[in-house]
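Heads up, the chain below is alone and in the form predicted alone; it's given as structure tokens.
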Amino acid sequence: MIQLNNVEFGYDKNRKLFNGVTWHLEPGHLYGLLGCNGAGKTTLLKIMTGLLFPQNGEALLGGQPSCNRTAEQLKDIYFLQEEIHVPHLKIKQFEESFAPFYPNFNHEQFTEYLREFEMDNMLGFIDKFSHGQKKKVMLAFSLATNVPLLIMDEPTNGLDIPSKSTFRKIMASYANEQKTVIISTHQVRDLHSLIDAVSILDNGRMILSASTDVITDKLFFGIKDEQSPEAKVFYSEETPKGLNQVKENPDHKESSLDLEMLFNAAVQNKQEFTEMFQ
């Protein structure tokens, strides 16, 4: 559904933010898009959805340039941006105004998600809500659209701890083979149990994009003595349990993916990780 081919872009003509980003997304996955602050995650999402145009290369949505933003394209995507801007409407009015744009919108799901976020009895105007309350309403609405491509930029920012737990619970049962979800965040602990594919953006390039199964087949995450001593170490970190490491996994030993460790290993071994997960 989404294809970025050698995309180049920069806000400053003398400095490119992206130097040939290529990223192909497959249906049925929940992608975690990771990157340092300033890496360009939000900009990349805007290019994908046609809100910004690549200066070179191409961004395709459903086989057509995303910048076309045709009605046929837009009914199949929902982009929940980090900054929430809502009209002066109550929740019911908002649903009545915007749900018709999405053919698969489900009113019962919207009502249930609002209930789970404890927003079902809110009667005021959405623009008067707190940031966290606005975020919960928009999360509920975006999920109820049931679009084939759902993109969320820092969806847990502004949520309290119980609401983050609710978000994870809903997302755990949301994705299916017909849906593709992209969650861009730097709060990797909020994604750990959700995603089944990871993409890491760094220094203008996509240095890793792979399923979690492929990652844990190629890499081992664990305490030093749990893996063969000759395996190459990509990253180490002292913990109370011992030296935690990301290493080569020649024996294809099972381990649990650690997103923070993976990110640190990838940015410190860019070329090797790019080749490993080509």
Given for the second form:
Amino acid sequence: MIQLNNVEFGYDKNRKLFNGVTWHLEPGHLYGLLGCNGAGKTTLLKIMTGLLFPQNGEALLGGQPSCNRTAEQLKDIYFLQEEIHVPHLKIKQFEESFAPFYPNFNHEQFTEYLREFEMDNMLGFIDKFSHGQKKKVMLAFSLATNVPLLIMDEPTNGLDIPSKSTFRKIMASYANEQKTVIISTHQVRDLHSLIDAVSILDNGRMILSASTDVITDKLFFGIKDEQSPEAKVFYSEETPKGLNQVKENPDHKESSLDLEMLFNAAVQNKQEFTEMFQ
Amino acid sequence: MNTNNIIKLIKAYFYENWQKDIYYSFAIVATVAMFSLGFGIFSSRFAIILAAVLTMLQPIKLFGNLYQSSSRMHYLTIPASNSEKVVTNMLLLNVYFVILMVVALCVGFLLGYGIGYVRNPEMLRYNWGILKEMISNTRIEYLYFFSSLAVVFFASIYFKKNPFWKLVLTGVVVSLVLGAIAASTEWLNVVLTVPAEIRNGNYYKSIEHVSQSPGWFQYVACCVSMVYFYALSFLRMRETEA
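Instead of the form predicted alone shown above, give the structure for the form predicted in complex with its partner chain, please.
Entire complex below, previous chain first.
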């Protein structure tokens, strides 16, 4: 579906943002892409969608370089940006204008998503809506396109609390074997229990990319007392319940993934995590 | 290239811009009607030039999505290839906007001449004669107009910051270049097509002779520049990043 092979890229000639990023995405997964501010998450998504061209290495979309931006490639992806652009159109006009480009677009789904986001009765021009309202319309549209690859950059930014819950509810039933979703966000709590694969970008490299099952098989997340004392601790954090830790899981004990803890552990142990999840 | 995608892109354009285009047409109609009320050939010609200049500014609207990061990302990820996007905008500019301009010019002239007729019935015959002469004498100017459209089309893809002023600047430079081409081709025509005995004897006779010649060099130069600038536009579009 999407393959990034040793991608190098930099906005500045003397400073590379990516030094050989390799990332292979399999269909049917909901990926969470995490990274610090300025790590290059949005840039990576732009390279995947052919909006930026790698300076070295290759970015393949459907087996062809993504920078070709052919109609065949583009009808299979939808990139929901963080900074949304909406033309001067009403919701119905927007649908009539852009839905024909997506062969699997479903009008009933679009109407349903709009209703769930409480946007079905909005009659004005979309560009006059608030940021959150624009985002909800575009979220509903992007989900209704039913494209094989949906890429969302900070989708919950600007959404109110009920809308975030609605988003999580919709997403939980959205992904299937034909659809792949990539969600790039800082707000890891919004991804909790939603994603089934995690990728962490740091310092120009993909330091971790694995399914949540593999992660919880190799790492244990929990309070100190519950864990085997000899396992290596990667990260710990004081909480009211005790010392919360991420540590090796040689006994393959079950635990629930804590994305925030995982991220901090990965950033502090880059080399070990890269080797562990290679 | 998929014709369906081009039709979809054209539809998407109309959904977003039909109102703006109506205002634009009214602006041309009002301007032309006002100018064709008096002052004979100069005002009518000025009205046509003004309409042509307004048409030459339309690529800014066609490629307006490329001037801001978020809209550029939206436009570039619309499921149509780069060539389909370029061809769509070429069609809109060379067919739709030209038809819009011609219709607006006709309505404007009719309106202006109609008002003129009410004021002075003799004026209509006079103005109509001027217009007929003007249209029939400007075949090469049409070609210059279309090649200028190709240049501004390329300029509007090429320039991302302050496209309006850069397009105006491009227009000025193009006018100067085209003027130079016109002058040099006229000279070339004189040298190539006018027999030496006429050329050396009487300059006015030479010009008269040239005006009957096909001016093939100008036609070729205009056609080549059109192909060249549209090809450049396609290449520029292909390498445009968000």
